[in-house]
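Only one chain comes next, encoded as structure tokens, the form predicted alone.
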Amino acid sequence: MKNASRSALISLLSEACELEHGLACSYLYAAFTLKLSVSENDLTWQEFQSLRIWAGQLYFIASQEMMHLSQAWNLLTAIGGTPYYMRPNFPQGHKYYPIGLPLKLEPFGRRALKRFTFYELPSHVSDTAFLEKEFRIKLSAIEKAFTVGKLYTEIRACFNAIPQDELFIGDKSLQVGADICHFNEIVKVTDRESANRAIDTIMEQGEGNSNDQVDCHYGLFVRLDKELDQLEQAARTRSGKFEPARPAIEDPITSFDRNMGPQGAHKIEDPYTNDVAILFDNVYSLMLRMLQYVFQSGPLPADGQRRFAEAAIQIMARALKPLGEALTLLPAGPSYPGKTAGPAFGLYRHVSLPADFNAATIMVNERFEELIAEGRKLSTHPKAPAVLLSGISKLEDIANRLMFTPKPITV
């Protein structure tokens, strides 16, 4: 390849950081939308069984999402970068990313999945006059559109290009496996094989291989848009109307940027709901520098590292899932009549929680215990849903058995 060097595959990796974990918030953001609690009882038996499923996959999808960040995290370390995990707030528009689309927060529905259909893309393109309509793209720029598995092709082609005793200069025991992080896939990469492995993975879990294009990222994307299609025919020969998703804006952002977000984004109004999404958006920050800093520390002390791990993958897992599917029935404010929110995802000046375990741990607790209180309160208000409580108590629960008790500080 042309042009490869180190700082060359760092920047590339770093763009992959950003896009997996923006593709995730995004898949997310769809199955918070999804109409799961049981007073939303305008959907048949068959239809909300559908649902239950889709969300799941979703979850399941955005947790590889996931996965593939911290394994771009192994592979950065490899060659002498740091984990990164900031990206751009939403919505971006579709010249910021070389993938030519898109990168946004939108309820579940024909057009996100599209959307998702095409991130994943394999090696061709089809139904390209849906994304001109939906996305006002020129074809010119949908045929250079720079896929996430393009992406990766030029990601190992740098990795091969490079001389193997030159790039692989990071120090071993930053790098992550099962045994930590509870992602059974990921690989620790000391080498241009185990490289090229990992790559294999994120590429097979996206977009497939040449002998399976289904039990994939973008084959799953395929078939829940058809199982949609059906569900929407069915409803019309009812003289129905099939709605899986509620009513939440596109890209919700909180009062807390202070007019600084991305153009496009949608402020959220009611007052009550913006604590809500900031509380999200604290929680969702405290998730990513704890599981940023299993990847920076090495071995900690008192079996840290896999305990830190542990925390932050079920923040993600039992308490992000109700409390953004709180804030999908919350109301958006008097600018949006009818219409719920959503969160933000927000990222504002995170720092690196500090290397020392000790140190870490206090701030860690710290945070813990003011998002735990500060949810307790709103737990409280009279429109809160049952569910906020049901996230705040999982976090509690998160924080007691999986942190540490500190050791004193002498001064």
Given for the second form:
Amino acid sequence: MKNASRSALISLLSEACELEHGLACSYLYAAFTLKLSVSENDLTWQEFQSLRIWAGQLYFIASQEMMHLSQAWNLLTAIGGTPYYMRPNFPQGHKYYPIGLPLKLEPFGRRALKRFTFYELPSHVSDTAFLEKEFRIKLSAIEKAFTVGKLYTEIRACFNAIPQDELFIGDKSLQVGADICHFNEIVKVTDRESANRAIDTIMEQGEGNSNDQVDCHYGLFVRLDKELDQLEQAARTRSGKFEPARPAIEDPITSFDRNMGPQGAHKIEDPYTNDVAILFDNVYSLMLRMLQYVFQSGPLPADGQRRFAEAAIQIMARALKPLGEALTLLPAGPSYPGKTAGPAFGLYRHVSLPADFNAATIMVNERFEELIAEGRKLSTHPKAPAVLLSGISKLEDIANRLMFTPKPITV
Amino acid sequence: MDKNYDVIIIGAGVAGALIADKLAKKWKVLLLEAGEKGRERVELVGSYLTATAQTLGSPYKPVPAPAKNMAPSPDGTNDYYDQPPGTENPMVFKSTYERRVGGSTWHWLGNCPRLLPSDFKSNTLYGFGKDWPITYDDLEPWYCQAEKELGVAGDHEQLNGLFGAHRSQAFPMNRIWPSYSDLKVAEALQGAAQQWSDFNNEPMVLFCTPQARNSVPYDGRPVCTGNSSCVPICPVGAKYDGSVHVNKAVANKATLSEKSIVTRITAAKDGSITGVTFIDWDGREHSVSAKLVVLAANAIESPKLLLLSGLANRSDQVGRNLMDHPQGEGLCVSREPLFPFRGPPTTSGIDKFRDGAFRKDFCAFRMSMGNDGGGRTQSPANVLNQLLKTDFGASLRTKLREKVIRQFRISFLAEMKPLPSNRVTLSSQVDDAMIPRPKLSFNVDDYTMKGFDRIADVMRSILLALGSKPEDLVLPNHSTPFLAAGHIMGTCRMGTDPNDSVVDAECRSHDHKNLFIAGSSVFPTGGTANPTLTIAAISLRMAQSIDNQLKMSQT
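Could you please show the structure of the form predicted in complex with the partner chain, as a counterpart to the form predicted alone just displayed?
Everything in the complex follows now, all chains and molecules, and the chain you saw is the first one.
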């Protein structure tokens, strides 16, 4: 491979980190918008069952993308890099990645599913007429499109081109396995063989392989699209409509985003909703900082690495999920009549936790207290959906059960 | 439907479905099922949710209810079985099954442990039952194939070599992640009493329970989303059920005939099987012929049909040696919250007691750690009913929550000896199709009941280590009626001697060379493994034997 070097590989892996992370956010946004109650509009309970199944699949895919992000961190630290969690905020410029389609926060629907299908497109799939029709992309552009699969192909080539004894300079104790972080398939990367295994796992889960395009992300999105189509047709047959998603705006941003000019951004105008959205972003940021800490620290006292990992994963599932769902129930503001908001997944600073475990614990505990206090306040508002209170109580439970009492610092 | 087939398979449960799928690629296969294919999964879930009595069978009652119940499935101890009333006799046979396309795997839990090597040699090693005519090593490659076909998630590293049960291939999917309560129990086990004089000195540790439940999307079916209602129905299809292979068999051009109750297997004077006679749900009789018949109708319906047909019983073993895995629970209220009901009802177990010299004296058992609160006997609804006697309002809500999140149960499966007196015969009572109902004689002897006392000791140790108060423990004992596992086995057992077994090592009838019997009715002993994986492995092995036999008959 031409120009294979450590810095080129770190650059590619960092791009992979951004993409996996961004994809997870896109998939989560779609999942958050799915209606979860039969009382929402005219869902029949059979339609509601389908939505529950779809939500389950989307959350699973998003969790695998987070596993891919974590795996990319193992790949980075193996070669001397560091775990990287930044990514461009939404909305993204469509030329930011040579991927053909920008990542986007949009509600669940045909368009979102077609987009997701494209992100995970296997290299040999040629039926791309839907992309031409849906997104007005020319076939020749699709052929050149730099999909996630192609990015990992390039990463693999780089790993295989650089001599192992030169490349794998990272501290092996930083590698994180399933015993620390509850990702079943995560691989500790220490050499070329384990690096290839890690990349194989990511690619098979995403675009599948020549034997299987059914159970990978691509196959799942194709299936979801087909099932959605079937339910829409069934609804039309009975002269009804099937609207599985809440009417959330696309690419929301909060007032915290000072870069308020990007084309396609939708600023949340309702003050209460905006405060909830800022809370979401802050909890999200805390989760990322804690997860990054797990991957950059190695073994910590008092089983700290595993407990930080568990707290981060529990924040994702038990706090961010209800907060995200709550936002899709809240009004976006007067400029968006009939529309609800959604989480912006805004990231504004890349502030790592300090290396010292005691100091890191103090900072995390402080942040938990601040966010829980803010969450409690927002939960008392008359507009607060029940699911918001659920999310805050879960955040409090995580903080109480998993975090440490730090040693007092004497100055 | 045609009149002539290469193979007729009676019963579209997991055994029949797997065999049909494998054979239909090359042979003309008819798959007959007494029950119906039924409604879509989502409708079955709706039936369960709205059922007044949420039993195992409640999702599956035909809608609308037919005028006559032509293919009744037992949903209790006396609604179909002819046996003493369950209210009067704790030893009655309690397991039930579903007669429908896909069979009882619709409501199984999904656990898929393998039998151990010693389970195949219980007579040689421990002096009871009969040795199987095949060994663990004979079946091992088929176990691997069965795990792929069903889609079993498990931990290969952990389970490889368990009591000598080597694994030549990894599971097709990584394990379902342990539940939160599993993690707490694993911590508690370190503080639990570990030494009993009867058992080996290996520590009690949790092992993952291999299960036919998708830990990732697999075979076009979704990943488990933690609905925790596996029994009686998986709302999303992440848990395997036999309809998966029925659909594959039909895609391979097998003919499926639902609502077809076989009343007789027909034989020529020389003993060769010629075909079957069946009636449909309208009562019309049909006859079909075949070169070979596979009887895969579960361990009660299969012997019933053989007895009705007067076939395969030179040994007088058809219907005998009826076995189940007597099952029970130990319950507690843990000191710390365990937050059950997130994920499948069980994800881990203790395998330490599945083998050892003690099996000469009392039964082996396997323990499952529950992720479903108070299990079958102390459900949240039961807890609520109890609390309603004294509480209401906020106090009720708090007490209910505080108890339910701390409830924990350990279940056990105990081995029982095959006893010739435990048997299926034909009742004088008939069902709506005018077919004799099965008459059951059943008892659990001291070999198993002695084990219950040991089990209680072990459970006490674990539950106290979880910080439960002694007064909150509910433990099985000698007088506790056991629960049913749904593991119906033994009634057409395998063996090398035609005088004391029904089928040979290939599951071919000793008496009729073109009659095969599939399913757990062929098990000589039950071990402590849920039987479905072994059923699947034997069925896949049998399919190859049948294929070879049919090929040879053509030359």
